[in-house]
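There is one chain below, alone, in structure tokens, taken in the form predicted alone.
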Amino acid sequence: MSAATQYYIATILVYIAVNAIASWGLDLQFGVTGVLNFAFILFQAAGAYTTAMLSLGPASGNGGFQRYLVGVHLPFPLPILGAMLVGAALSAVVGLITLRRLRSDYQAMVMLVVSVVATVVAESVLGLANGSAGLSLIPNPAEGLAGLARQAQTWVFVGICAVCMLVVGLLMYALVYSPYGRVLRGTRENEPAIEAMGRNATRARMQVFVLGGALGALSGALLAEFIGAWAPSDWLYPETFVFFTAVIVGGRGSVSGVAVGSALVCVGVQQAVQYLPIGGDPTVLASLEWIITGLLTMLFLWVRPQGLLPERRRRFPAAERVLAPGDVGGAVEVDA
């Protein structure tokens, strides 16, 4: 197999497990939680700003030619770990602005509002992230490793995404499939319910909105660090719909299926068109992958809201009842 093949593969495998993980990240608030997080992709690139601004070092030393905050050269996992920590405070700022006060329908509203005023102020703030040009030559962690070939690390770098997305996903199965995943679908169907049950709805959305956008913030740090860069056309608030589409094209509120949407929506979709016979204007590949994926939105939402693999529900059986041993007559019934 030829490096070119290899590197491809290797592209491929991190981008389903990067992506994986930022959908499992919404899907938790929106697919499980009911919360409409329309600026997931602020989170996602407060975690790849976070991840380059500790590896990259003073900026004074990095060649003169980029702007940014903070800038020292933290060791591999801390700079990841820095990242999922400024995406949950940040996500905690923003919650506690929105999810306190304002209905679902105006809390998406002001979320997407959030996200556009981001991406100007990081666009035309050059000290803060190096304005439109954004942040280039962040060090991939794997590369430090002596004595192994290119090829070999990056392979090393596919382990550790594929590490991060299967503990991930076991903390999703983890939280989703609980007593505490049940107050979340709970809040997400009949809030009154909830509330009159002893339970504050308002704590558990505001717990899976910072949890949410860790995560998030995760997959940013890991895509960051794979491709090097990163700059606020990779953000733009459009990119959060891919997100929602991969949770209603996999099913909202199953672990599994979203892993699945994941998959073809972000990936699947994006290298499908670069084979189609259509030329290889990059304007018209990336036109087009918008479309298909708006067309797979109303697609599902139309034909199958419930996704390719529901989520699936519980159910309780009725206890049976039997008589108490010696009982005759005016038996006691007890529970089987």
Contents of the next structure:
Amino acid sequence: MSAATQYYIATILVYIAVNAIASWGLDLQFGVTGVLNFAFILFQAAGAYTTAMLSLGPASGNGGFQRYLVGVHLPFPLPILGAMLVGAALSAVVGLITLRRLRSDYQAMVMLVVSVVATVVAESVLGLANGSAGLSLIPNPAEGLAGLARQAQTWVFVGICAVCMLVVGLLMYALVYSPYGRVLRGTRENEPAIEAMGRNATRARMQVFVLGGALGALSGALLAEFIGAWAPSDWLYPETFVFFTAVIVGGRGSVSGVAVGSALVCVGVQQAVQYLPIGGDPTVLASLEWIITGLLTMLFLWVRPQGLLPERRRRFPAAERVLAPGDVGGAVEVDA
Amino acid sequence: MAVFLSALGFGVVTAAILAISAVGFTLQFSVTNVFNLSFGSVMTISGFVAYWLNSAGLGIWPAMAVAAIAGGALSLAINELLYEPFIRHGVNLFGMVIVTISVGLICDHALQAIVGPSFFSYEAPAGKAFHFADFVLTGQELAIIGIAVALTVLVQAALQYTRLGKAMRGLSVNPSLARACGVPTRRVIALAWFVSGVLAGIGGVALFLDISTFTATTGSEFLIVIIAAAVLGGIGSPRGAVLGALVVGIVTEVGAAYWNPELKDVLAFSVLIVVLLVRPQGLFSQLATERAVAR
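Now show me the form predicted together with its partner chain; what you just gave was the form predicted alone.
Now the complete complex, all chains and molecules, led by this one.
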């Protein structure tokens, strides 16, 4: 296989992993718990910037051509872990403002506003993360490995992403299909009922908001390390919508479904557009990607709102112990 | 003081544009309960209709009138062909938000694919400059303020005194009761979409006149400020939308004069967040509870 082909395949694999992690983060919030987080991309961006700041070294490095906060050089897993912490902390702050008191439609709108404000701040406050030019030369942890060819280093990074995806995937399974996952789904489906059962719906929302924010940050961290650059144009507020489409196409609340949906929507659509016989005008191609994403969302909401691989509806054996003799038995079907 | 007054002048112009659009956005929301995130695209497309007419030699004010009708027609068509069927198909409130974002993105990017990524501007003289103490406003800006005042008063009066306005208010409080009282809900909803589109069209042309250069995504970018104004006043309340527009417009422009102009929107959004922390339902809205989508 030629080096170019290898690199192409590696890139696709990295993007599949990164987007799956991000889509799972959003799925936990929107798919499982029903929180419309229109600022999701902000947390990916927070992760990307944090990783950059924790791995680039002092801002005076590289001739001091870019300005940013912090500026230290930490060894491999630390920038990513730091990114997740910052993502979680930022989520906690945004969540405290929006989730506690506001109506859920207000929550969605305020998050949209927060997402735009964050972009404006990042663009205009130069000292924060180098303004609209963004940060570049973000080191890739695999490129520090001595004694490995460049291609092998790329594959090491693919490995890192794959491990992250696996860990997050297993975590998602453990969470979503546990009793705790039931509380989350209950919050989505019927908040008064879940509160009557003695569970705190607001706390559940807050928890998935923070956890999803950390996952978003993780995806941003990996992405920034892979492409080596991160700028405000990478996280304009409509980008969040791509992950919503991934969740809807895959099947909201379904762990495997969302992984498939994110591969199809976040990676597949972009690749497919490149092969369309419509010439290479980059504006038209970018526009077409958005149009296809929008059409896919509407198509799925109309034809198959449950998504490609729907959330499992579990059947529990008949509740004999609950029902009095003579009552109609059979199975009880619930969302589980 | 001079700086403050001239900033105030700009603020009133921004507030006028915001008020036209925010009233359109909030009126439709109060009647149908659909958060219409394609509103910005209707503004942009109407703005481009005016641009094409203007390039063909039509004056900007007649072009604005045609754009208003185009905006109304587009808004109505989107509702009848897409939103209404989706609602009847059983898509819930959150689903509808996603549908409206999809429609907005499709409209914006279809337009972008046609007109390209370049910047456009109207051929329109700014008009004579009028001095009021330290305020300097052009004839064009005065016209925009006049249009905004006339439209908001008209909408408020229509809501207060006409049968249609009463039907709209009834629908926004209790759709099933309104239907039971003989309000033709479908027709009233259709009219709300049309009026909202007309206001989007006028607001779009006014916005493009004011900022002088625009692209295929300008309307959607401005939508966030409109939402901030509408939410600040209490979503669903046209009076609140006007108040929110004044606060957001004046705060942004005065902030721009004294602080970093690039951060002027941040200031407005911070006001929004502080207000929501103190009064989560917005300044004017009485509606503390959520409602389902009106059918």
